[in-house]
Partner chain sequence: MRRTFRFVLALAVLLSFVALSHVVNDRNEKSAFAQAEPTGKLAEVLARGYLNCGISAEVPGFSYLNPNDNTYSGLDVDFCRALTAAIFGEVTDTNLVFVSLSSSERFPALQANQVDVLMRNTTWTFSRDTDLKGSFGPTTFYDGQGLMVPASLGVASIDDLNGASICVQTGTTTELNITEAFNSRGFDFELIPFDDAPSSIIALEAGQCDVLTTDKSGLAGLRSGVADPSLYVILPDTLSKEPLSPMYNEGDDQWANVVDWTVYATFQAEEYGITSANIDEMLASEDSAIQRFLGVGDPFNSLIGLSNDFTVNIIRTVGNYGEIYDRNIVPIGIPREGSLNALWTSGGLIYSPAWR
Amino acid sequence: MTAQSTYSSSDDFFVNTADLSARRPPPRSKNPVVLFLKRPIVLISLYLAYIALIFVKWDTLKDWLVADILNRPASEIGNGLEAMWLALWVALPYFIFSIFNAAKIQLRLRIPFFRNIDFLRDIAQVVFLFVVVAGLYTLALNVMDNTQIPINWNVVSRHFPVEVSEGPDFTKEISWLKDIPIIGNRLAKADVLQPGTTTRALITGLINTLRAVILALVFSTILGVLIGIGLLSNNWLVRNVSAVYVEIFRNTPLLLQLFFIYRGVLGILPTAPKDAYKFGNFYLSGRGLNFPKVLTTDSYPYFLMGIIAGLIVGIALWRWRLRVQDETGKPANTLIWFSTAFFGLGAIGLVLAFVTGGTPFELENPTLDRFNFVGGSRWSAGYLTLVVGLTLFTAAFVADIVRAGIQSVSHGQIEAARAHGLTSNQTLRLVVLPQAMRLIVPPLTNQYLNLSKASSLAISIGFYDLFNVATIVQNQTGQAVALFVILMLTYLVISLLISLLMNIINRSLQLKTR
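This sequence as a structure, only the one chain, the form predicted in complex with its partner chain:
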């Protein structure tokens, strides 16, 4: 057999060496050090460490990695050139590694490097890495040189001089911080987490953002699903009202809707607290919703234990009933069993609490002061507007996604289900929705991401969300670059978390084929 025949089996000019390697495995090294170094995770870690070293120590390294080689003083080297050299040093090990691999393949399998598709892919990666690093680093250097924007990351440990009138008070100590195991003591002593620092103000802003986003996510999903089903309703009125809703909210800017709610809807409510609409101890005015605050008392743990026990027993019963249904075909009635256990045990906990120490909850009612209500809980006008605005806007998109998902289920499925004698409710629940969900979840993820990012429009309606607080910091300190990097990273993490969650849900809904 000639060397030619090893790769002539393929008609393609380019050869995927992985197939050939599988047929003719390379000789394995016995040396444990070599084996350890060959593991991908080790190689990647070493490479990342090398890149980190280059970036962190670049100021000193560039003298002999660039200036000495070019034989020019470092001050005379332009930004673009410096960035290209940095990118060169970053990409170089990868380049050498890929050449080394290609050479090995060429020697062992007699495949020339220009026909080795793995090598060509590696080179493309190297070029990509070079361009990205050089481009980004040129931009970074230009920001530092050509504008007069100072960059100081320590700005986050400064005292934050402005009141944040929403969310947890950032000027108070976090009492539970030192109770965290292992790192608690260190966290409690950290400069940036001391009361009144900029970091604490940003955290308060983040909590405000999350408060609004989570609530809006839940409400927009519920509303969106209802309207989405309404779009397919047989009832003319329901169908057309839903369609009008979707078209109006989907086709006008969110900012406009927020202004409309803030100034138009809340603006026509009485604003003076004494004129507020009163529903029991709930007061709705143009300044927000004041409602009783639920305080827990000493006997509250009994009630809590009852609830937890109810939850555990309820879930156990739920699973037991599902098994019974699988084995015998009797109806599961899971919800009835679950709620009996949950509410029963919860009631027992409540009774226990009353017997031992009186009521487990106390309500603190808002009372009218000269300008505002004091005591109780409060959802400010900004918060209400943001939650309602985000909900209404996103629900329109969710509705259309749900409609599309449901319509994607073939009509034959529905007819078959009806032919089996399922009610229309059962058809929807057992046949249509499980199949529709697979198509609904991916676009839904996009809407959730949009929602979380659109929450930064809160600045226009006077709500202290993360973006607003960061803007204040940026204004008072001038640290625009530092703050915007922090902001971008935070929103990125929020988005990634939502994506992760939705991907988990998506995976659990996929068809399990074997």
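Residue numbers count along the first chain shown, from 1. Given the structure is predicted, the values throughout are model-derived calculations rather than measurements. So that the term is clear: the rigid core is the largest set of C-alpha atoms that superpose within 1.5 Å between two forms. First, how it differs from the form predicted alone.
With a cut-off of 2 Å and the rigid core superposed, residue 480 has a Cα displacement that falls short of the cut-off between these two forms. Annotation: Cα of residue 328 displaced by at least 2 Å between these two forms, core superposition. Superposition on the rigid core between these two forms places the CA atom of residue 165 less than 2 Å from its counterpart.
What would you give as the form predicted alone, now that the form predicted in complex with its partner chain is on the page?
Only a single chain is listed, so you will not see partners or other molecules.
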């Protein structure tokens, strides 16, 4: 038995506790409550709830500062002091958390605070958070004091008089709100969610934005991967056509491409519905694309339960096969196991749907009326232009990222794959792309973020996205600050969600060793 190591004066002055786990590993709690509270998502949620509570009770906290601590009139409290008081409350939990962790380490490992590099790093982040919050709140107070038009956040409950031709109808009640347990009735009676309000119009604009962004993300990824592979093709025609595509769409402004598609492509199509180009039950005209609408029937829940069950079982099998591969080294074949479970249980759900009530889906085809199409679904010219423009523009950058990722794989890997008898397609699919994805995903995240923010150019083609609706409200009310704060926060949340998803994918692709 060997004695546990302790730290002498010969150790480095700054000690990183992560480097000491081999000498004295920290005890791990087995309490499920403690393990749950230590999850990052739980800590972040609690911290956000704490900040929300601060803003709700801010008047009380400010009165406490004025009356009990400073004992001065409220008029003598400057914006800077008020901002520092708010920043102190925002940074306080992080500061207490850092002190608590450093105290535990000092008791267990006898590392003083001033030598604990983790504690010093946390304190630096606390100071940075304090400065950022104080600066932003000081700026906000100065804007409110110097703005000629008072900032009125009640603008979100005002009536929106403009008709939005895209997305859900914001002039109708949201019937499903009342079905939400506990808070449903209160939400249904909220002023901001009443039909015809600015909030409802902004929600419609947000849904339109998400519709375009999600579809463009999927299409640009597929097209970009194909063109990126085409850039390295041995076929002269494929390689040069791909290179010309990338050079054209990467080196011309997106706004110009949107105008060209809207005016130069869709603009020359016939505007009369009777003259629309017909492709089966699809009708393309200058007004947009009309196509069949998929409707669900009474037997649809059986099919949906089969799909959900297949997804859950497939994910469980995927994780199990990866664990078996780590423990035994046998091939995981995750895609085969997942596909078998997903499509197998989905097929069972489809059979149950047919047995109980027939087909779970029906198609409603568009039909030509006197002046327009009725029934089916419709993508307007603005929506079609935005999706196509974002897809073509982003795919050019994705293609170059894919090309660089493939070329980063050592040529020796390709030669080894060919020496084992793999074909070119097998080499690409089984050897090259899995290694290249580790380098492709990080820059691909940036392009996805650029795509989501570039969707605001929809205002140039008259599409009612979030930015367009907010601009209309700002022009009518003059509340530019309130509307653009809402816009910035909304686009920030969208970007953070995309980053979160891509970071999860990136971590799953990282090289793991035993």
